[in-house]
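Next comes just one chain, in structure tokens: the form predicted alone.
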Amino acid sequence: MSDLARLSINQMTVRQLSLPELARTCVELGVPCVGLWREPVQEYGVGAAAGLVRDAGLRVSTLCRGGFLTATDPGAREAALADNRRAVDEAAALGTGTLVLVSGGLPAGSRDLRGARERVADALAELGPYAEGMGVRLAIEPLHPMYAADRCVVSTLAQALDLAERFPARQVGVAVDTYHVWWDDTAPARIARAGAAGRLHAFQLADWTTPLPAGVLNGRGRLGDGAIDMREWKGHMDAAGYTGAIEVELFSEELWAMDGREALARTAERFVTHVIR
């Protein structure tokens, strides 16, 4: 098997390649896989991008990103849920079973956690039977605490495994991503858990490098640069029947700043090191 063959590229960590670029680099480096973002797969074109994709012999490991699920307006609340289902949409074209969630952050003024994550189950409740007829899985994906003001109410694996448990496997599971969960000595635990009934439904990778930047959002650090074990954290993954592509999706002005061919073919070979060898 090629130490390749698991490796999916999130287009945002090349995202100055325009999607033929990426599809055209992966292919003649033999990465067999790329995760999408929706934005610039809206401004490609669906239904182009997933041509684009199929003829290139790529696979689709992941949409990126439904989700901001929080909003108790409930005129925000219906535009919410309107535009997760099209998130939805989106991920059945392109070819991928897999959309990943970020839940959202509390609204403005609020301090309520709790109160914040039943609206998330409450969307969930009425997205994942949809999600199930068009043949795409809900993936939740817990991120960082410092995140749980703006972005992310769902700060640990434990929280997205309550919530997904709600709902069949089928409909629900979750999103591990080490960037997010690898200070958490109880997550290994919830992989384990979550790989039992069938609910590992997306593996991302990105390394935590310190000082962070302004803002935090763009400091995840390259494969081996950082504080995390990614062999570790891949052995936990296989260990609980986890068979699927490794998306590596970094943010990072560094990587950003690079030649787009340059920084896929380095971001290849750290993956290569640092999570096969």
The other form holds:
Protein chains: 2
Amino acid sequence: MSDLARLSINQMTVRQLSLPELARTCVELGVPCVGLWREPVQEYGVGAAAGLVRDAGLRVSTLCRGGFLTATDPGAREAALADNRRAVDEAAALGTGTLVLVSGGLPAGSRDLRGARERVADALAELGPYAEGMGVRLAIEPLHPMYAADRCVVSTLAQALDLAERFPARQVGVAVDTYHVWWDDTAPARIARAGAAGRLHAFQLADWTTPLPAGVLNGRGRLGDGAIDMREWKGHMDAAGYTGAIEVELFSEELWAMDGREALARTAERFVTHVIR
Amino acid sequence: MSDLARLSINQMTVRQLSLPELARTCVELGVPCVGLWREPVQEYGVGAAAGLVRDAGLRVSTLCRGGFLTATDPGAREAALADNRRAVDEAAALGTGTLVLVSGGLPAGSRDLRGARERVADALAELGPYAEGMGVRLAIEPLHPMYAADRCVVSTLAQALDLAERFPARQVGVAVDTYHVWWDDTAPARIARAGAAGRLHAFQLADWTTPLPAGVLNGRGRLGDGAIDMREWKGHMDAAGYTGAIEVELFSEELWAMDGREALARTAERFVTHVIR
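Cool, the form predicted alone is there; where's the form predicted together with a further copy of the same chain?
In what comes next, the whole complex appears, and the chain from above leads the way.
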């Protein structure tokens, strides 16, 4: 098996590349799989994007992202559900079985984390059957606790799995991203439990480097530059029976400033060096 | 009982005040208690500082901070232990029964979180009996997971309590700071467990506001400005039997830019509004 057989490049990692450039570069470099984002796919056209990646012989590991399901306002809640049904449709059209969900933060002025997490569960109850009907699994992604207020009230793999386990595994599972869970000594046991139940729907890599930038969004480290032992986390996923794509998803000003092809080539090299070999 | 009876002002909250100014302002405003930091106390002189707060009739809730116990280098490790014994001595001299410990981050180039946490345990085995002999309890403070790499490998109250429970409660307990634990739905149960065992040695408050500043150190929110329900966390501590001081510890550029007396007065007002009444 090629060293790159399980690599998926998340589109955000090389956002300076257009969708056709991304597809062409992946083919040239032998990267077999991509993780796509809704906004650039919509801009290109969902059907056109689906045709592009299909014609290039690429697989689509995940579509990022649905979610943002914590609104209390009924109108906003209905709009979020409708948008997530569209995200499911887009995932199905792109031929990926996995839609990644980021749950959303606290509504303005709210301090009710528990209530927000329950609204995510309520939304999953509506979206899960719809997704199943379209052949798409929802992957709840816990984000690092530093995003709990403004982006994602689901902060740990335990919380994500607690939510997922209320629904059938063919509807709802979890996404494991090293950047978000690396500090959590209880995460490996949750990976094992999720794997046993068929709920490991996505695996993403980014390294943890400091100091964090203002806003803490775009400082994800390139593999090997930070504090995370990538092989150890891949080992947890292997042991849990996960055999799917391994996505590299870096939000990195450093990487975005590079030539896109170069950024993708270097990312693939680091994947081999720090994850596979 | 006065609304301020349980308030302690952590010195860092109004670091623009000298130690005499801090003591005088606390007395004027009816704040009965302070949390002190080693560096300004050493600068003023430990004995002089002890006399100053004693003569002002102030209690000292905690001394911040010892710790930084994760070094692998034997020399650095010995130096850290010696420094922590001095911190214990200083706490005893100041008349506080509690030394707050921040465990330290990963050594440069290391990715071994588990090993670093074990070295903290090894150090506690040496420091605990020494502290007990001096009448001082060590309070392990879990810091928010965003500090796991570079500041504190103990990221959750569960991890802190797992460490503390290896030692007698009269030697080692935990410090609970809302800023660090507010996102963690498993923290309330750990507070209850720590309280039942007499291991709740300190309680600190800061609010969570976003966006976080670069470096994520000095953006702690003033009480009431952020996502944390202060009354809820005080309720957890109350239910666990904690009756000690409630320290307000804000690292805030905004607060530091204010007149120190004004900053302290406004902080006391917010304590009453958002915690007590």
